[in-house]
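We begin with a single chain expressed as structure tokens, specifically the form predicted alone.
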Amino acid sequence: MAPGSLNAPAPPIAGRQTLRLLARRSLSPEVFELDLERPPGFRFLPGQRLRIREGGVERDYTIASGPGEGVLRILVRRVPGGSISPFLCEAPPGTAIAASGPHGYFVFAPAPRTPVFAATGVGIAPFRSMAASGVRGFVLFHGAGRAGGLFYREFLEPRAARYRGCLSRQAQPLPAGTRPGRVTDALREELAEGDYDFYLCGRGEMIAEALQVIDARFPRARVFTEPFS
């Protein structure tokens, strides 16, 4: 397994902005989507992040919209007692939000290998942005507790060579295109032998287990990771 260069440290804070909240949509009881105004001339690469500041605390949120879209869209997981997500959950449209960016190096690197995207929960955001930028023919494994957590499925599935939702708490019968268990089960059991570029975004536990599977089954793979807690 060859480590990718996408895991270099993020650059210093750059491009401080005050962004206006345009809209908020609930995607599940725990997750909502925010549309923020996109300042003139703001450029980013799919997979990069916004750093939002509130009350002296900063948190990074990956941009889910594509570079050609007119808004900056992020996914936010509601964390009870969290330092920023309650503010983002309650702020009305028009609220000014302090942000900087773009930050990060988890960006798509075109190559002859098939790209394999693996995400848990809101870790799907960078892959939505990559697909919106024109990336096609990828294999995508998205892990969630139940089918309602397969955010952006309708957008991503038609653009993928293969899409699989991995549901750890869904009652039978499962929806079409899904399987029981975790993303790492799918990587272990469903992905054929071959040379791949793996892009992993989600909880650190998933990424650590996925790396073990990749080391065992795909020793020539390139792997790029974006963990979050």
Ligand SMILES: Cc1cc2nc3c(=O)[nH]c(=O)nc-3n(C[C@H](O)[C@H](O)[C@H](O)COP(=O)(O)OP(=O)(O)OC[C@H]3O[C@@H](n4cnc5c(N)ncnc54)[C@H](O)[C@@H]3O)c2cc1C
Given for the second form:
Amino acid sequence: MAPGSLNAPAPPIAGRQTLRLLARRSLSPEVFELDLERPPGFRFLPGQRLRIREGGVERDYTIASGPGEGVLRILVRRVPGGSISPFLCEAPPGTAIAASGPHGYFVFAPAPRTPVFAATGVGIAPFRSMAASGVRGFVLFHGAGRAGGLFYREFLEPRAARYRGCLSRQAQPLPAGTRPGRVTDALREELAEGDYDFYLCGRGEMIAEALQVIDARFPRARVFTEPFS
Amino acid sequence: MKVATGSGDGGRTSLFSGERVLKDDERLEASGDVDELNAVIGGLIAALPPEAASCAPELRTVQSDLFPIGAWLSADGSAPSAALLPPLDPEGTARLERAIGRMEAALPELRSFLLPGGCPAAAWAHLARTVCRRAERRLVRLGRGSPGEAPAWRREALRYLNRLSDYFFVLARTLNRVAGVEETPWRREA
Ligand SMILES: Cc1cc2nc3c(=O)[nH]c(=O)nc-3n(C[C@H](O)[C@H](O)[C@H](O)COP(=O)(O)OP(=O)(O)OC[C@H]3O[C@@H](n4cnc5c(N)ncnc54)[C@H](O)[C@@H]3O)c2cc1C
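Let me have the form predicted in complex with the named molecule next, following on from the form predicted alone.
Every component of the complex follows; first up is the chain already shown.
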């Protein structure tokens, strides 16, 4: 379960780089997967992010690819009227994108306790990277409106001890492996007593509510959070 | 970056190492002292008289130095995330020593205890000194709870905080001198 790369010394915090946009795929009407060129020698730990700068504004995007993959992949949700996400969702391949990194401390801490990953929407990105680096045996709750928003399900489900899509707006009957409601409902109803390390990533409201559930049900747990909003 | 609202309403918060602790946890108390010290330095900078405005950049450097100390205080050396924290740079302590030497050279010799105070900026500097001492005491107490040799960050943080309170004492005297305010010596029969 403990990937060797995590025991490596802290990677260098690289300065500003210009990364070429290699490809972009649409995963849903408002979410895009971007492949960025990975500069030679650029190291990061799964869970870390890039800081992208455009027009004097900076925003963070978590790396979804693993440390062993040749490109840097990010998931971007288009925020209408936003300063940076529309640019990333529209820039033609070949565009030079100013970025710095890796940043952040939301990294996997191997432990005897079961890891529980809880994500909303594009908050799945760090867990895709952690799974790609060899992390296994995790419980994953991924929240989305409909099944089309369960990004990377085919990749994550076989690597998880338990995978559950939490769909808040999907019409019945629900696809296999999913439940109605939100991630926090799953945390409340689907986890047996036990020792867990929780990793929460995505919407700030989900994280705040999940913390209340965890404090009430699992007061001895470790909790790592990465709010996107 | 927004302030995360509501996530700590239950009286708990996460340490850097992931543990959920009550907000009166001693590690939080210690990083809270460092945070308070930082805020007091903000007050000190705001109170600097025009003649001492040149102190502001140095004080802002001190404010920046305190952030990683706060982070280390809520980290646990065993967490992989701790490996990503920058080590505390001994140059910070060396810089304080040079500043103390520079200021002391221009001050009259100290012949008695001084009543903390004087011009507003000097009063803030004395307050910073006392909050700094509290942060240092708290750090010492934390160290007592963990056996074995102190980790490098804690040794460096102790050196830094120890020197920093000396720095504030000398800075308070300097600010009074620059403002033309006389120091008030302590007398047994006040
Ligand atoms: C640690 C971290 C990691 C992140 N990782 C990712 C990631 O992997 N993928 C990703 O897509 N985003 C991620 N984000 C969010 C991202 O950094 C931007 O905040 C987001 O893309 C919006 O930026 P913008 O410049 O397009 O919009 P802005 O110009 O910042 O916002 C425009 C308007 O939209 C509102 N708004 C901002 N964000 C949202 C939102 N999420 N939903 C609805 N309204 C919003 C703002 O309040 C504002 O009114 C991350 C954020 C953080 C802090």
